[in-house]
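Next up: just one chain, as structure tokens, the form predicted on its own.
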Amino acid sequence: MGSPKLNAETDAVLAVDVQRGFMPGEEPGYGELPAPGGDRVAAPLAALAGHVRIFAASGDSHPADHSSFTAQGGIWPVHCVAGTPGARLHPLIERTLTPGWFFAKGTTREADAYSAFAVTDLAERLRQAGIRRLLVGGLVTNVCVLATAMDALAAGFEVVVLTDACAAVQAEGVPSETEALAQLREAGATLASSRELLDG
């Protein structure tokens, strides 16, 4: 089967948590919970912006005492606290985002909200806009990208996971990146690179 062709009317990009806290770097906000290579996911996502109707993004916006943090008994270091530099999107994603299409998640202390569809109106907004297929990438492959893409499939959207626009972390209790991508393929997602779509 050939690469899926882009449809400017019914496709949308969903950049999952492409935030400074998940990227390596020395500037303020970077390196809170870095995924190796996480800083490389923004460019292939942004490259699709002119070929889709909507460029949406999600982002963690945690309270400082979020239940997922190790100090509260969770498994993650403090990251992407609301109003801090770590919660900001990568500059390229900030510039590319369709106005009004950012979805904050993890905003209450007790909710993990790994999926961009959790406690947001993302699915309804996409349907109202006539979107049928989501091109999903971001951070991290084996947690929030996995959860988001699974929820998108469950909500009835076609899903393409952008393999060159994802990066993973290693952590106890979460699947490896290989396992996560296999789960997504088995659930019905298509795996393709942004270049394959642009060349298709």
Second form
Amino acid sequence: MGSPKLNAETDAVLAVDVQRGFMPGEEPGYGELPAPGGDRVAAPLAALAGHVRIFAASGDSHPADHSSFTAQGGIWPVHCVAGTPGARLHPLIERTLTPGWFFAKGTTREADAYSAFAVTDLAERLRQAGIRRLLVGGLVTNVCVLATAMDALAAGFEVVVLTDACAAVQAEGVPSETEALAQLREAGATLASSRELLDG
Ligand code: VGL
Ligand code: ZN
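Moving on from the form predicted on its own, kindly provide the form predicted in complex with pyrazine-2-carboxylic acid (VGL) as a structure.
Expanding to the full complex; the earlier chain stays at the top.
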């Protein structure tokens, strides 16, 4: 297992779906499918930005009749529809993102894509950039962070899951946050807080 010490050359941050729709709040777009504490994950992610070369982000960008929505027989309320406020990244992530490193997913009606690797060239891009380890956080721990971090491990990257930069939802048919983190640890991810990394 790699030490949690930061390496500016070979580490990248991957902010998974830090979008208004997954955060509690009253303003436009917030509260569609809110993870309690979801508005608190942006700051610890952004705090790592000065220590890595690449700050990548993914986001749900669903059509209005996406198959994962309850009206279509799916399990989720309408969330993160492309072009609506709910799909926008948290402003801090928007400002911190490395230009060209945003990856949209869930863009077609039929296919859900919980993992940021599923329908993108993210793995290729990271390899070409010489990235070996991903510092992963975002929303939500037990769905898209889980799927993304699992795929990152399967693709051969080292993975640190940032425990203070994740938030979960409770829903039927998805693992609890505790189960999700246990799965990730068993698959080879390191669990650490952004503080631990920064204090290195
Ligand atoms: C997510 C539920 C539905 C996520 C996306 O980003 O974790 N969760 N779509
Ligand atoms: Zn979604």
